[in-house]
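Given as structure tokens, the chain that follows is alone and in the form predicted alone.
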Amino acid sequence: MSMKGEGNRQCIIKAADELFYRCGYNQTSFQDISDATGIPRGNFYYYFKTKDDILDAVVQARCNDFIEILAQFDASTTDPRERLLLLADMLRANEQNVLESGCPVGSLSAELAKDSADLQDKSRRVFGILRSWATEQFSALGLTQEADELAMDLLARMQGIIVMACAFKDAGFLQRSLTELKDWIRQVVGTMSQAG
């Protein structure tokens, strides 16, 4: 693919990602993506045969983004607890987007949970990456037996905070809940490490 072709492909993925986040996958049409990119709809078929193909590319781009973010967390500290706190702090770093549109990963997963098993699997891929990484952090803290359950609890708490903060457009709730989430991480790590 030429540089221009790859540029157009990336432009389509970026626009689709934003539209899927802000409007929903099922509510976004080829025409919406065409309007956002300025690329004629007929040219899309050179890059993507179906909207599901665009979804694949969007999910892969999100996976790559999160892999990079988690690698930055890993590089920034050797303390797994601090890494988990960095993950929680993503709520603060993305506050405006959270209040406006919720979580791009959670929103897509909730929407596609009602669709085919194939679409459900695609929508869970980013959560799978986050779950595995959080499980590794809890395991590194000596919480091996309950590491996966704690990872799921952490992601569920984060998603709950995001849903309610977005529903009520409540920055105060988001900040208060983030503080409580970080306290929970410290408490779980401290309590279970002592028990072990």
Given for the second form:
2 protein chains.
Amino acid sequence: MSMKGEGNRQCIIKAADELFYRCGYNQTSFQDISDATGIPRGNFYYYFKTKDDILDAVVQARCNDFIEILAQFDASTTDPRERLLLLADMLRANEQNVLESGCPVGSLSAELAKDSADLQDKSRRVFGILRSWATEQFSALGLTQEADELAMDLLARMQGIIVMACAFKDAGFLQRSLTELKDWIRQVVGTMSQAG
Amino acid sequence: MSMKGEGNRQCIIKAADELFYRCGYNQTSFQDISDATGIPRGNFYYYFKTKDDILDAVVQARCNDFIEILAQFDASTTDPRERLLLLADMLRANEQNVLESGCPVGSLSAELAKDSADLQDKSRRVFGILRSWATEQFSALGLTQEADELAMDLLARMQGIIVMACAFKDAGFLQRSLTELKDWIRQVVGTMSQAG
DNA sequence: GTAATAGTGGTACGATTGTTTTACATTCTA
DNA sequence: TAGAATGTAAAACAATCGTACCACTATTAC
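What does the same protein look like in the form predicted in complex with another copy of the chain, given that the last one was the form predicted alone?
Entire complex below, previous chain first.
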């Protein structure tokens, strides 16, 4: 597949990514993607074997996006504590989207949990990237023993905040919870790294 | 609508409730409900005007279920702290379901956030019942000022735990997080009620 | 310039969706 | 027991779903 075709492929992935986030995977039809891209829906099978294949590509794209974002966090400061705070701050940067549609990672995983186990396995990869990155940060702070558990705790807190903020469309709760979350990060890192 | 018809109506609601939880609202078809109940799918329109109407009835049923459950909590102990711990313990009682399909309240709300705002409004009512009940418990502990915020925090923590446990199918994380959650409840209630 | 490849536009498929309708059976009421 | 109300079974509705296919035009390689 050459330049021209690859461009269309990326166009499909980009449109599908947005639609999967806004409408859900199952609720997004080929017609929707066709309308968004201008590419006839019959042509999708030139680029992808099946709808699941588009999901694969979208998941891969999201993985790459996060890898890049996390690399920027890594580049912007050497302090793992600051890096974790940057991750938390994504809640503020994406406030509007979060209130409207929840977390692209969490909501996709939750949706696919109700489809085949096979599909959820794929979506889990995005969470895996965040989890291992956060684990690295906690480890770098001397919390090697409990690093993975802390990473899971951090992600769980973020997911919970998003679910409730989205359910009640409550920007105030989102802001307040973000503050508390950042306090928690500072506290966990501060106290436990002294103890460890 | 008399006895016979009402029985079928409840049968449809019960089957739809289970299917909405296991497969999601959008992914559950009339055919699925028909297969589960033995009632021809054309007949649903004798009991409900539309699919959304079935959702309404399911949400109402879930509300009633929770009202009953919370009433049992209220009856089993007069200590609001104990009551809150009972709520948290629902994560353990429903461990298997949670790992497989997430939270019936949270996952429905998250799914409907991607459909019309109208549908999500309906699903929010179930969260509202939990929220106001938890608020009452915190208030009864003398935390009137921050009761609603604490209720939201509690629900957010539970939702986050569920999302991550379900995403990674991790029973260990669920158990560990439940312990930490109960510690948090005891701590918040303990320290702040002394301070207040 | 010709042949092979890459990509496009559009049609059509069988299946399934939520919904409507129709004909029939049952149950209740007078 | 007649007739109205209530409930049941099944067929058919138009629309849409994911998928497949085909005739066609660009592009590229020799």
